[in-house]
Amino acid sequence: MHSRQIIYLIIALMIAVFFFTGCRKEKNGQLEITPEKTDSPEKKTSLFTIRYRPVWTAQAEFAGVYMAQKKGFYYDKGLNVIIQPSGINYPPYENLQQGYSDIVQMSLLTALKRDAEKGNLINLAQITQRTSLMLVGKKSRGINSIPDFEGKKIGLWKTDDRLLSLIFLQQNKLNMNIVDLDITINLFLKDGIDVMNVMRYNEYHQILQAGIDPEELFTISFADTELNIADNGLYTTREFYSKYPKQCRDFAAATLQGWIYAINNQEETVSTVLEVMHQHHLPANRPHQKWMLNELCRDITIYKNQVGILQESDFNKAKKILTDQNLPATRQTYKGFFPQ
């Protein structure tokens, strides 16, 4: 990284803090990572818990929360995060509205969307910018343009994060045959399925490490098209955030922090995230979370003197393609939505 971009990196995070004013073990499922440098028993005693829950199992899409807790970020700030369980059966949004999470990890899409039902997210920081959604078919299977899907086989993952699929399907009145599918690309590997939804940062790089070419692929970004929406985002409930403001707003600036610590110190952040993958006997290779978070590194900084920040304008043009679609969508303001 140029030297020029981490000064960028370093006003970001200056910004973003203004705005939001090792051994590692497993506990009950919950994954702990000492800080580096520790204090007094006292201090430690004092921590304010905050139980955080990813919006997947762990990987380099994590990586800022790994590298605040591990370089003693969150610790600085007086809070003991816990890193819960995550993955399709510990959804989000669900487990914040129940109070076994306070702070979780959601897209904007989905947040906007399941925020009809009670109207009480806060939105802490915007992770990403920008969607990494894609849509990926083989030219083989005789997926060369987008009228090609129609009566195909499309494979989407049974989270909402099939959301903005459904929507470009409608918006292109697209009639096709959808298969729910799970974590793994084996389906489309095996011509199961014509069409899947894939991650740029993660299974179109897995499709491309099994052996297919790019250019084999016909493949539609949506970062490319005006369903380019940002995605992941830090949400709380406006009860816990009106109970606990700095302690929220100190969690998303050490998580910003710990994202800037990554982008910095990449090599070091991908041995970390493989550690922990390893911790729970996940199946890793360093190539592809190298991969993952150097595609999420630029999702992150987009605008590069606004890390973390959920512009207005993306909340606005998320809002109105649910409200186009007929689709539930929040019926709060930006500025009640995202404080500052």
Contents of the next structure:
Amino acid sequence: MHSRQIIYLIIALMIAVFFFTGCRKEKNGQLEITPEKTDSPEKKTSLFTIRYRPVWTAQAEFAGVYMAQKKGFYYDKGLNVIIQPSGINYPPYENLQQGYSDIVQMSLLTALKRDAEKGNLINLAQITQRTSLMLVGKKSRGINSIPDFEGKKIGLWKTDDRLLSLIFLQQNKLNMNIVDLDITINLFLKDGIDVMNVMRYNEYHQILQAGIDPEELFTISFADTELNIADNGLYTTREFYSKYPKQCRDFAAATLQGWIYAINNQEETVSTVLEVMHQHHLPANRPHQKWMLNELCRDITIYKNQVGILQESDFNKAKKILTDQNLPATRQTYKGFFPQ
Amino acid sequence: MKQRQEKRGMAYQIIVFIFISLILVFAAFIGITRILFSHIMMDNAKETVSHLANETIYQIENRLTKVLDISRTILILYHNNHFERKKLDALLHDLVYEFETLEAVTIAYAPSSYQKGYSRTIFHSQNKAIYRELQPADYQYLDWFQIPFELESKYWTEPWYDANATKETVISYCIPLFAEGKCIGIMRLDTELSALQKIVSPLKLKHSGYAFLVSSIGTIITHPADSLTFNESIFSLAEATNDKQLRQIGKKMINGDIDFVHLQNNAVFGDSWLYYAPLITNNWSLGIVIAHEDIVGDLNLLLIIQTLFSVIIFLTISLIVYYRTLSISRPIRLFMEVANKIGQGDFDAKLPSTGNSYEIDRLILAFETMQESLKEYIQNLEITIEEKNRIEAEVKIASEIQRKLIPENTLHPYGIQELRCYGILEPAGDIGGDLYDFFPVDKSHFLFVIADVTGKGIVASMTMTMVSTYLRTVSTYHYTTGEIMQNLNNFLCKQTSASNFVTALLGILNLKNGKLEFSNAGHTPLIIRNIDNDYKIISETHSSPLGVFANMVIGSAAITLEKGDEIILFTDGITETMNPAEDFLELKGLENIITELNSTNPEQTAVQILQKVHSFAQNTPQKDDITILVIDYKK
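What's the form predicted together with its partner chain like, now that we've got the form predicted on its own?
Full complex below, order starting with the chain above.
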């Protein structure tokens, strides 16, 4: 009698679990972040759909977009923004050019380099005004200064994000054994490499969260060097921009509004980011996302009252860095690249 | 009020004393118990937890070492058969199928080495062998490949989800494959993480104890709170709660340390104890958390029981003492009443018949004895008082008789016109030992004497009476002062004890020519004061005091008085008068008094001297009889 009751209970629980997981899947497929306010159904039908693809998997790096979505800033502008899946398998530039996405997020250097191909990239908003890129080395591996890099193993991302690091090595005439990296920091933690490129807002803090203290690390923050340039921006193609200039500008304005909201409401924003990450079954912890958001807030607000503006000096500096290295670079002018 | 005094009495004091004693004893007892037992309980808890941890670690290690063991077999198979791929794959599948601990086997080559690199994963699913191939781009940057490949050493991965093949969360044991001394690829053996989680998760200790696993970089692998698993690391928890101690513990855990630490009011673990020990095979760490309350709960219960027990003991003892002291104090109260009655003179007041204890019985007995003794004493006292009163009456009569022996002061004694006399005798007690007397021996001779019997009281008084009577008798037959004194001395030597000797100054004045013959037997000097208020001290003595040595020859001296000369006689009661500073008046003091006299007759002289002596004494009690005799000649 007793065991039968338990079996019934288990069956009931299983049904409940299936029911809820089923609901959740359906929800995931359609809408990741539910706006808090929705107006009349008529307005909803007239919404303009924009497919936005972040440069990386869900995290606080895109908090402004999540908050714009959640707080209805896109909706208010008559936009229906679809935040597309992202990650290593979804390169933004290719997705944009192939028409899988309408607006993507990329770093300035990547954008300027890749634009050498078609010359049709438009910067809708410059989100972060300085680079968060760093090189870190373990002092326990004998890395105590830049000259110590010589002959050691350095882990660099296999994407265009390695560009600045490579330029740095070249400028410092450092001959290092480069190991291509994908996403994890474990090779560095396990001493498979001596130096690694990291983002201050992300991998650097992951290293700290793996039990290594800042004092145990030798670090070079590119933001403190002459290689400091603006980083993340929102990009679309000239074709899309010419067709839907208002919607593009509205998207950029709403996203920046989302960022302003995130900067002013960091605890709430972190909670939202964690929700999104959990929806995507990504490992997440609050201190890390809090750290990331805090770092991004600083990177965004470098210039007073200039949030979202791509500085012409940054444009020129990034372009010069590329041409100095004989790398391909956009032929567009500042005004053509950043029409606002 | 009376009731309250009784309570504050014996019962109150004893109960307070017991209360303080019990508090001290039990506080010490409870304190010592707590210190001793908390150590024992900590040791026991540590031992229990470490046993549990070792047992769990043993189970996990058992699974992991099985993987290691299989890896050796597979490596041999690989090296023997890697040219015959189909045969090797079949063998590997059989192994995967055979060993429950083995989820999948993967052989992956680096792009630079073998056929531009590829990997194949062999596993068993839905009753069939599955071989899944991947291109280098799909795996060459994944930890399981890249880390052992770069390190060229064996490597246990962090838990990861194999989305390409088994679709399971696994941990993998990765072995570099070498060809001609060069690392060409990795062999990977997967084992299910859930199997390890199943070993750790069900662990329960007491009410709230649990176990958790931490990976080699601090990631939480299993924890009762699912939300922590894979999301948090021990360091992120430390950061979230700003807990530096926890971060240090995390560092020790991933460093392979063993410890049992107290986490006081920790935001993550609460007030608890954490035991951690490493998994040697893959450098993970197992933590076991047990609430402090669980460890000391039994001890606290014991201490509460002890405290309650102490209170019950105290109350019981207090009640017993209260009622016992009440029963003891009842006869004591009766005693009080009896004592009051006895105090008021009722010596027949009835005592309680028996007490409640040996001591009280003894007290009753002692009280009875005391009552009897008091009764007897009072009776004796009454007799003594009666006797005393009688003696006092008799002494009074003796005193009166003695006073009558002293001649009365008249202006011209016995009608003798040639002289005037005045004497004062102030005895120190009711009856005195001083004497003065004067009387005519014949028509032309006048005898006077002043004497001092040593000692006071009855004996001195009797001696003085004898001297007075004997003098009157003997002076009838003898005319010289020396003879009279010798007779008196012999008489006294016969009649009195040696301790009663007498100093005396005896003189016979020839009324016609003023010739004065006198004998001084150890008495104070004779003073002659003339009309001009000059004075002369005649200290000459003619023998030692009377009544000591029989048959003494006593001489005499003679002087002739002028008209108006005053003979001043006194006893040592004058010169030995003391003032409050205990200074004697002495002869010098008396001389000063005499110098200041302004008297014109013996009475004034005697009275003035006495007044001055009294003013010198300033109410200091008189120790000796004071006697002054003043005689003036033909004034």
